[in-house]
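Here's a solo chain for you in structure tokens, the form predicted on its own.
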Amino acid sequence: MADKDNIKEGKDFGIGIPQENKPFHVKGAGALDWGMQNRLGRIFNPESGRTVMLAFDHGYFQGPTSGLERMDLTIVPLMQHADVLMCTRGALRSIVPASINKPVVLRCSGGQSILSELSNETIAVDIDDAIRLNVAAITTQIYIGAEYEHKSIANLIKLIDSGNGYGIPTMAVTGVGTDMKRDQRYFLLATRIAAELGAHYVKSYYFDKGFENVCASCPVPIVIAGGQKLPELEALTMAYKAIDQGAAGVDMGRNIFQADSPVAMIQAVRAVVHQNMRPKKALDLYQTLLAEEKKKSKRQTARAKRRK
């Protein structure tokens, strides 16, 4: 209890200075409760309003895909350069150091593999476990137009409702079935459905001709998926175009951890997202960092040989 003796009477009340309550910087989140805003504020940088998410949740249906064979060796060194980590609870508990102190978006869907129908998922994580893991957001996929569309939408609704009860935002991932065309018409529909159902932000794909309309029509932020591995310049160009046309960030996996230098690539992506660096200049940054990495590796190899 505070000492009751020598209490000084308040004098500086700031008379004439209106109390300021700054607008929240995340699109569509101005009316959310403090806890929800605080978590979203950890995901989206307050200065740029954007985010670089590092996705390494692929193993939940792909197994040990290239670049994720040993996540402790390939992913952990990248974490310091990411704004957010997107992963499964198994990976989080087994390989992510608690000292990293990065916000986590937790993959909560599962129940199928690449050998079966991808849209037939279920909610695989209870909200109590998400709370125990202190995650910043939870996520599942919706497959609009796929065989199990209704089930995937029901999964999203369940996740949103459970997260709302504890101030945990939900990111909806717009999964695309093999028969779906990745165009404006599809993503206008899929992203809007996700937002209307209550998703706090949406992960979608970038596409040419109309992506800016998708961002404009979605009342919550959109981050783009990296998708399949592209040459570095193409991946950086995709990120630049998406940001330029209204995206609030990227959620990249393979285009980072399958690069020749994942550490250099994630730093180049950060420069594009947070500094609006143009793709060719970002590629120069990537190549410079890659060259420095190779020189460092050669020096370490030489020192090791001398010790022998």
Given for the second form:
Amino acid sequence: MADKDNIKEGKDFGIGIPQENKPFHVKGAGALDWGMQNRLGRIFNPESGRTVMLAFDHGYFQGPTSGLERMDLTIVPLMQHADVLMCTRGALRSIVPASINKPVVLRCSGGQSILSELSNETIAVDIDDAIRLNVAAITTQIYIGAEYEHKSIANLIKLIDSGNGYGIPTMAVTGVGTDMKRDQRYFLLATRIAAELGAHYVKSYYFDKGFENVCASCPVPIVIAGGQKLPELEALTMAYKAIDQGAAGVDMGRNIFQADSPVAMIQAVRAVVHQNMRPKKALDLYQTLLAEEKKKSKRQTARAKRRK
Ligand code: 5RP
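Shown: the form predicted on its own; wanted: the form predicted in complex with ligand 5RP:
After this comes the whole thing, all chains and molecules, with the earlier chain placed first.
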């Protein structure tokens, strides 16, 4: 029973101080319900408004690609440096420590492989399971102009409706089929379709000439995928240009986990995304961290030899 003794009556009502209604920091999300905003607020840092998502969902159609052969050894050490983890439920349950305090964006599509038509995906996770996994957002891919365009858009619509029922936002991934050109026309179309259908944010690729138009015309935040592995300076330059032109972050995989030092690379990417660090300075940071890591590993090897 509640304690009724010595109840102190309220007396400090802050008369004259208007209650503040702070605008929500995520683009296009000002009118969303509390749960949606709270989850999006875990993904997009309230100070910078941006995010560094670590993507390691590639295995759902590619198998154990380079850098993801042993995710327990290669990905787990990177997690502390990411704002958000993007993965499949299989990786989440088997590899990601449940004690990790990071928001998860769950890959909810599947059903095809690199050996078949990429756009032929289906929804591969029930919303009940996404809730059970306590995820911050769910995601599927749309393939505009591809063979299974309609099916992939229908997947997105279904996922958005399921997530809306529980306050879970949806990130739409604009998947590029093998025959499609990564240009302004494609991404203007794909990102806008995704947002108009109700996606809460959209993953695109960066491209030269017109990327800022994609960010401007999409009413919700855009994050970029890293794409195929590039030399570190090029990857950092791509991230810098994307942020400079209006992207709200990166959802990067191979350019992080296939780098010589993934731990150094994710920290350099963070500096670009959250501090607007210029690419050359970010490369210096990468190289300094890489050199420190090498020194540390040399010391450890020497110590191990001495112990033998
Ligand atoms: C695969 C994905 C990946 O998460 C995405 O491509 C990001 O990874 P990368 O930076 O390696 O391109 O959505 O379909």
